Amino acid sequence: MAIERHPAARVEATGELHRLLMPGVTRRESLLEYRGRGGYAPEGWAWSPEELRDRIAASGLRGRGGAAFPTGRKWHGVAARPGPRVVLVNAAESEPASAKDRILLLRRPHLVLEGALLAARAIDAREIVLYLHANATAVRDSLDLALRELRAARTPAPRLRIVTAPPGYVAGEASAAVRRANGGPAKPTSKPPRPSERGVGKRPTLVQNVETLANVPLIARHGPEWLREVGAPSLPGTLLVTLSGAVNRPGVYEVPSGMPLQRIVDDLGGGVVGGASVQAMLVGGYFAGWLGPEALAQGARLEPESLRAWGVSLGAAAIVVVPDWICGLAQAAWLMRFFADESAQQCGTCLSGTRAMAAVFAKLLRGTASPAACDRLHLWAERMLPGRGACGHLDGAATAARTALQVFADEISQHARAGGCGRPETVILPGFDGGDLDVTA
């Protein structure tokens, strides 16, 4: 079975309320169609900048790009900086296991653009930068057409421009996006200053994820309580979940936050391919950590507090399911090599740390890691490396290593005894470009 390069947005499976991915919208929504569904309605634009910021803050909206930072607080912070200001729409979606932002921009670009325009109004920004990877040609075409539609309709807007970056995992980091928008390489910078302090053109810059901005027009139109009608109190609203790996129905789904992970795998994904059991899963994408099957059995839910109890994070809500008929340790070793290969190679600690951890995992897979090497790996992942990089890349690698050592502990022991586990070492994690995965028993 293969996973589509742009997974189909499935919204019919749960019967729940869907808001961003509307039933029936299976192709690009034009400006006329978007306005017919309430887009750019006057009631969403009747608020002063301060009132807009207050509505977003009261809604409890949190960032959907990985950090889950309160959006209203972020807006108030940027607005308090001396102007002029900038909004940067981070559409790079560098997380290989995620396709949610692509789906939004391919199908509902005006929902995202209206969110960006409202954000610009809220912080009095003079410019909006749309940031994406250079190989995202379909997304670029969708945005180009949407911008032409806005210009033809004479829609008032600040300066809008598209900035592209070469594909790369760290290119989606906020400071990397700002650096690229300023004409530099798409690599992270040290903090401070943060983008909110000194970003695009040395101006205070609001960096926002695509899915986060897609919620903004609906909150502006329907009020803060609209978001809180569904989802967990700590993370109001719905989440766009990219479900991949060994499930029967991979795709992008919109679900209320707080949904049990077991239900996502069974009801949305149609269960594991071949009726197999879940061996492990990534819940938030590559940097969020590995989760074992016991977490599903004990009711782990798609919200930060529940996942934190298991040592992982929600991240971008990109779920990859690993079945019990392949070598799970091979998945963990491949992921550690991915982190080593995708380092920005700017910080010695990150470059050396990711390579060293990847090397030990390669030996664990072959069953040749010494006890001393295993002890060093635990020390690196749990105590020495977290918090030492200029960006979150090293932290993500350390989390992946730490949780893999826990989730695949029995398999590591088996490989040490026998040199392997006898199961295929087929890697089913998506590659960087979100390409097809062959999932075969």
Contents of the next structure:
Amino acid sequence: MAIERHPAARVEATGELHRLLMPGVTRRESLLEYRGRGGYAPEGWAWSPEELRDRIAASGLRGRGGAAFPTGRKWHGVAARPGPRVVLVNAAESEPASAKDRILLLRRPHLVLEGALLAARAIDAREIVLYLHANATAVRDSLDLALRELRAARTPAPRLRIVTAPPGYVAGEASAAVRRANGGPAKPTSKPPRPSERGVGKRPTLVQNVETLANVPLIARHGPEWLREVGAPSLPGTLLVTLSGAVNRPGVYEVPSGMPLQRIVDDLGGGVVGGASVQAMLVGGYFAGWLGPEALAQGARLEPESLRAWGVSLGAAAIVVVPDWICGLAQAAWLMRFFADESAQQCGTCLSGTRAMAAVFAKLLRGTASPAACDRLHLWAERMLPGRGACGHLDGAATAARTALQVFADEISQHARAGGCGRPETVILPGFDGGDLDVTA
Amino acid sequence: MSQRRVRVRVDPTRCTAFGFCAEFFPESFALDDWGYAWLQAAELPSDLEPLARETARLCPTGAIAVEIVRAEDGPPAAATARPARLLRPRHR
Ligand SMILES: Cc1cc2nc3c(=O)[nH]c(=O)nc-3n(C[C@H](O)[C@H](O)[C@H](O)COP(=O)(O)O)c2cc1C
Ligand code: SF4
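Okay, that one was the form predicted alone. Can I see the form predicted together with its partner chain too?
Up next: the whole complex, starting with the chain shown before.
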């Protein structure tokens, strides 16, 4: 049975609604086409900076980059600091299981750019930084073209510049983006100060995810209530879901927030490849935790509150489905290896803790972990490591470990008894090239 | 009446596991399994301020920051974020 390892092989609006991704837009939308669909409509630009901030706050918009932080509150916070200020568009999309930001930027770069320009207006920013990975060349081309169109149309805009970072998971973290834009390495800094206090050029900086910004022009145009017309009250609006793993139709889908996960797998994903059952899934991407099949059966939904009850978070809404015919514990072990490899190695605890957890998971997979090592792993994941890093990477690793210990508990016992489960240990998580799992702690 | 509290922070990028903090100020610091400062109590009564400041001064890498806050400045910062749900492991 074939599983596509690359998400976003297919992009579909769900048929129910299309707000950000439009079914008609399958190639890069030009500025002219964007304006034909309401882009830069005067209604969106009729507001004072303060009114804009209030509109965004009233809409209930929350960040789509992983933390679901209320966007309006962030804007008010940055605006309250002395200027000049900066907007940093976070287009890094480090999350290997996510492809939504790339799709948005390839197809609707002007929607994102208008969002950035409105954000700059709302906080009175003199500069906009577009931040992306250096290897995202197609995204870069799309943005370059869009910027050229904006200049040719003499659109009034603050200084706009593109900053690129070498590949790496933590490069997408807000303070790493700021550090890179300041000429440093793309590694997180310890807080305080936060980017909102002291960011690009030491100025208060608003770091915002691409999808978050794509919502902004539409809210400015149609009003705060418009966002709340769809989705869950805890997180109004639509979500761009990247669905990958063992589903028949992987892809990026726009759905109302709060959609039951079972429906996402069955209706959007076309069910599990080969009619198999779901063994486990990642819902929010690599740092947001593992979810077991009972959560699907019991109606877990794609919104922060419902997911929190299951000990996971919404993250970047990047869903990876693990079927019952491969070894789930192998996926969990490889994910721990990912966190160890991707640590920025700035915090001693992150470097040591991620490696130690990965090493125990490798042993759990082979059934050779001692009971003492298991106890330690629980302690690390549940109490010793959360909240200890300069950035959220270590928290992500701890969450991945803690939830894997719950979701794959039976597999862990079976591997301890029999040294394995007899199922293939093929890794279906996007972005893994295979190799040797051994980690030295 | 606002109450003065002493708030302690560790910069995890600076801590290199000397371990002096846990020795001098066990009310606030323990060491994790790799020897790094593991904050047990981020906010303490203000009479511990001198000890907190002395500990910060003794840290060879300057990883410890101490500030005075008022109790009404917000809820005490949790030393470590607690996961949403702690389930008992089923496999033992
Ligand atoms: C390790 C790590 C990696 C991250 N990578 C990204 C990323 O690639 N893109 C992104 O938008 N946010 C990423 N974030 C979240 C950002 O720090 C930040 O919260 C976000 O860009 C804010 O935008 P939002 O409020 O619009 O979501 C990452 C966070 C962490 C801890
Ligand atoms: S927590 Fe890990 S990834 Fe984040 S800054 Fe520290 S060492 Fe780097």
